[in-house]
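Just one chain follows, in the form predicted alone, and it is written as structure tokens.
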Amino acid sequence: MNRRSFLTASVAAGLATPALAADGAAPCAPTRGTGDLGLIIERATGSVLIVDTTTRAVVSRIDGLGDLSHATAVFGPSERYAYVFGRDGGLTKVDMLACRIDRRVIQAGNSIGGAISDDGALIVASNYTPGGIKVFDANSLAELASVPAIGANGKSSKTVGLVDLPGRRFAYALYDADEIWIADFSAGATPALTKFTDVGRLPYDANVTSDARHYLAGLFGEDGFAHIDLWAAAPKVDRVSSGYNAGRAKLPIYKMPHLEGWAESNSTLVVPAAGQHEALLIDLETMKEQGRIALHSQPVFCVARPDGREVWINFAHPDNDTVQVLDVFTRKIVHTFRPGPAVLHLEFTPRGHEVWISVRDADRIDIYDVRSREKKAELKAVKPSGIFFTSRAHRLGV
């Protein structure tokens, strides 16, 4: 093919691209990158928004994703595909460029989230009903494995705190069995399982540090966290901040803190405390508590700015109209403001110059400059909750 023919074919192919979005979805631009795209959950309508962080604009709305009342999303390594885990057990593969659903399966009765393997080949869903995890091919969403969660107590358990680890491995907690498992799929669809028992009462959520070393699970049935050093020659479970409510009344919990939203800043973790108006500071070198920060109310998400200097914190009902900013260096709250009713989630742009905030009961997304604290823009959204930018594709544990 000569140069002229090649260019003609290329132009024709480019002009054909919009047809990809013609199947029931709003059209996208024929040519665009993925690095400044994001996905926003509209929890009440089973829809998601695709947004452009550079232009601060909605690119498209996609319907038909089922129950998104507790939805999360992960991205494949190319950033083109998002995988959305719905509360109804739905697993939906969304094409971020064509602005349409690529594939969708109902894989369980009640799902609580998921993860993607480090090579982008496996999608794993964490389930409440029937419990356990399920593994899918990232391209076809064909089911590859189902791993029941039967603890040493013989009970089938809900699984929570699912995160990806290097080498096609995944860590997760068994809520009803007081256990933590690591499933290794490096040799195929039948995993090698490492099981940690007696980790503490009712592990409810968990996360792993960005270096894939420290896995921490919050304990609903007692104060403190279960910790596993994954770099150790023989990993074992120990406790962190045990009894942090000792001598104090534990307040009613209106919404459990999310450890998946903890803030990692240099050698410090900022973790929301359950049952107190506090964030806990944990030293990653020693895994000892460094201090506590008094907060406006009960924290839900503690989200670190990409450079780690600040942590932005939102709160549970009935005080969920407020956001506070913690300066990790000085260990002081440096800013408090009220974006509006029911702030559910915060997400920083990849380099951290702006933060996007979902204000559910005002049906909008607010966009703030992180240094001036000024609101730069608003986007309309129907009962928005989770905000997920494609930069997550290149980070562990999110």
Given for the second form:
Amino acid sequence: MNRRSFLTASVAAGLATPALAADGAAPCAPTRGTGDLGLIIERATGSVLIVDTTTRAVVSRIDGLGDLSHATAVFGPSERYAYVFGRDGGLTKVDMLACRIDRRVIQAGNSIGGAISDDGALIVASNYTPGGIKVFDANSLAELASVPAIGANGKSSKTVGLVDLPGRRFAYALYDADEIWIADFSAGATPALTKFTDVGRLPYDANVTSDARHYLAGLFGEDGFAHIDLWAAAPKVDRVSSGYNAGRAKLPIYKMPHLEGWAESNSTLVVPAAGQHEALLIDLETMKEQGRIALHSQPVFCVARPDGREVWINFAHPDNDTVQVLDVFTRKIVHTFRPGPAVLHLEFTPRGHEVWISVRDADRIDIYDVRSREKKAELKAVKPSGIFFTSRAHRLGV
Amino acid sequence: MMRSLELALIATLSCAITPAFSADRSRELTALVREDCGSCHGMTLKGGLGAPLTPHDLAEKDAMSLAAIILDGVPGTPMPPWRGLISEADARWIAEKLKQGFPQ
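Structure of the form predicted in complex with the partner chain (previous: the form predicted alone):
Below, the chain from earlier opens the complete complex, with every other chain and molecule after it.
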């Protein structure tokens, strides 16, 4: 190696290696990749844990992220930076390798989540107060655009169900206006907006299939889902699984179901029913309901194992100590177990050999072998909620 | 009939201002409000999908009507009835504490 190429290599290694940091700060990890890292929200203390899914260990705790109740995170394409959206409107860029906050802004009074554009350049936050979305430069967190959510009813609306779509586009729903909007930032910071009105009452959450074709919003104000086929020449809204509570009582809902992490499996979408102890099966070819699965209680998350064969489901308060496993192929519940009090979230390792489960009231993360169902490890965490692995960086709509 | 029901309700709800609870029950209810009500109203109770519940936001509401909302929910909204999971005394305690500034 000649001197010039050595220098180049050293500089390159130094950039990627906190251990060589000139300021002498203690490195959190030696030279390493990020593909087996993750971030866990500690909702009550405003902190996050950086975790290693290979060694099943906590790498570092980072404080100072504000109110993290209902916090979510997305990852930049290098898997080095996580963007954490806090309830208090805080948007925090976390350096997963240096284990520190890179940047942080307070972008709204009250926020619900966010997304990142397909090119990794734009971070979009979805807000309750004031309602609407805001767009930030992924490097600097400088604000690029603010798009209020004033519906046809003239009211400023909370925005929910924000997802990224290919081509620097984002879809989201207006909770207070019964609308779904698509914001296209391909031409710059001023978006081209496509608005769908009268989509159904009180859309509370939404998601998009991994092929960016089907956007589905759960409706709280009526039974069913608003659906848009985004591949259609002229996309329009139709209803899916309309009237699934017909003829029976809708149960009180002590925790709203989530569509994030929903299960696409074997040409079937598995989604939580609102107000029933059920998951609904929707045929992805016809977008018609094709069955219902009776469950332990009201589902919150229906999360597909990455290969799609199984869906792991947690439940609403007060039955939230239990997890059930649905075999999508046989349509049978094949396993029911009780990790502990207040199971809030589940996340599979990228190829699904293990699943991490946050057990809030036990202050614990449990790690299970997915096939043997055996617990492999427990990690201490303070009131853990969302678990986010870096492999999300390369999935659309998460 | 309506009037007598109202009176009965007022009598039921007003018999204790802030019910005395064991430290354990207070802790349980505090955790319930922060964690589980917090999933819609925010852990700091500054609101989310649900309305904010700080003393400032609740200044116009009296504790009795708040307790009634907690017990019976708000039809047409996601606010569920908590009757069955908590007692009327629990609801009164939560309502009073919300008005005063909810404990951590």
